[in-house]
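Form predicted alone, single chain, as structure tokens, below.
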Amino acid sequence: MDFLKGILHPQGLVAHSELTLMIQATALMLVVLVPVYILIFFFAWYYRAGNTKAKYVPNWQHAKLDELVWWAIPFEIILVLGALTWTSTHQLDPKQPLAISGEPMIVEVVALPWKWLFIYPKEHIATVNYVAFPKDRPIQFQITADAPMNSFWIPELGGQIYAMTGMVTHLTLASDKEGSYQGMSANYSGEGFADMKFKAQSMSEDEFDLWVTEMHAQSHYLEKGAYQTLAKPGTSTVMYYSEISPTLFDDIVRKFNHAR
């Protein structure tokens, strides 16, 4: 139930907006639901066989005022709910830039069998099952898969989005607090995928720059041969690469297009 805890305790602009939308939609639906349940118990009690005060009208067919009320109120609520959902859906479009300052940072994400690969094209580094980023800065995740279709999700930062072979989906998130968050696969595709989790670390800009410097001090190079080994099905611990093949992400996407 960690994902539910994350949804109810948002740590980013997108997650806060999504939680507000869910609360507003639930409140609007309760405007209909609560009176309906109250009336169910009221009718059962008032029109019971032993209540001689209840009026029995076996041939009653229409009550225009009553029908107007019980049709008009739900209809108006549906209109409001529809308008709210329409505007919020466009405002929370995964491709939309966020209303915060700072240059967006690009992170390329590859869903592999039972593990996640994160590539930092500007920093020329990569990680497995661990992604770090500065707080209060937009993070543009560019997501694909080199495996069955999957779903990328960091519940405390925002909603999930699918990772598909031969395609690149986009998700812009941001964290407003420093901390460690649980990321996961939201699309279990068979054995091993239930354990396909990763750590998302939000830190200050200075801490992130220091982390990148420490990453470059590593001696692991993710070239095409090393990637082929990494891409085989199997779980993995957190791994770091100080250098990557500059065309790795594009090669992963294009290889499925060529197969078609």
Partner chain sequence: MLGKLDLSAFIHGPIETVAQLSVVFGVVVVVGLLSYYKAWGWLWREYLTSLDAKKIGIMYIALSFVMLARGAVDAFMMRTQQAIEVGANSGFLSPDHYAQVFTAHGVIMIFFVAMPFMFGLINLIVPLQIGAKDVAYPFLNSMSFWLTVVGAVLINLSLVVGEFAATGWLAYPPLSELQFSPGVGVDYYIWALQIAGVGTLISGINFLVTITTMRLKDMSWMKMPIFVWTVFGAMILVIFAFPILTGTLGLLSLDRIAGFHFFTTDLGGSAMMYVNLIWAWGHPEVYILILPAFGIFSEIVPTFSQKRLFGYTSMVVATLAIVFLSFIVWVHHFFTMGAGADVNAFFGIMTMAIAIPTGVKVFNWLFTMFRGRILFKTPMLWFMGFLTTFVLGGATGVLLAVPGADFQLHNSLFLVAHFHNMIIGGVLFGFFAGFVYWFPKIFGFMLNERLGVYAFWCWIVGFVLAFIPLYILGLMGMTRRLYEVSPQFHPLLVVAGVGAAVIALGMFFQVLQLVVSIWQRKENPAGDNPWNGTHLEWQTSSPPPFDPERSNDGVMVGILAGLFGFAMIWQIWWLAVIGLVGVLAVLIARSFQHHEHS
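Can you swap the form predicted alone for the form predicted in complex with the partner chain?
Nothing else is written out below except the one chain.
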């Protein structure tokens, strides 16, 4: 079922918690919504002009107690929702470490016009429009851009964060099932925006190690020149780099502190 894809089909801790939060908030609101909808339709039907049996009090315009109740009901709901918001916002702060065991893995992400570059600093490899990681481990995405503002989003794993030039934003996600998930940019960034999609591949620890070894066996070096070609506006297919310039990510972040 396609309807079960996306946000309603969470495949990781963050997406799970975010969906649970949505359901809790919706349930709280239904406490008001259901009676309000019933009142809307009941009043509209019962007090229609044609129904002369209904009570008619044209000058009733004020009742302290009733009004107090209208103020109190939404106030209380918002009080509860506010408490939920405060705690959940701190729990789901994208900078926070995740409550799962396993050594965090770092992936550096660069939003380019119009493709995503993933750098694996520990593994010394890089990929374009494809990111692989082991399941059940917190993946710390450190995100920057060499492009207009984008937003890094993998709906089935969890919520998004902006990718901006000259700074690094953080998003920690994890997957609890092996599989291939759709990632994309959610913030319009120019002509090639619709093609800024990538596959997020979650695999077992062994498969991941094997994949890294295979990557190293190729010989595509992402040095300065290759990066500059890659960073030019245009869409891209999936690409792999077996070696990277070790300071590449920092260089990209820092270059915006100077004149063009």
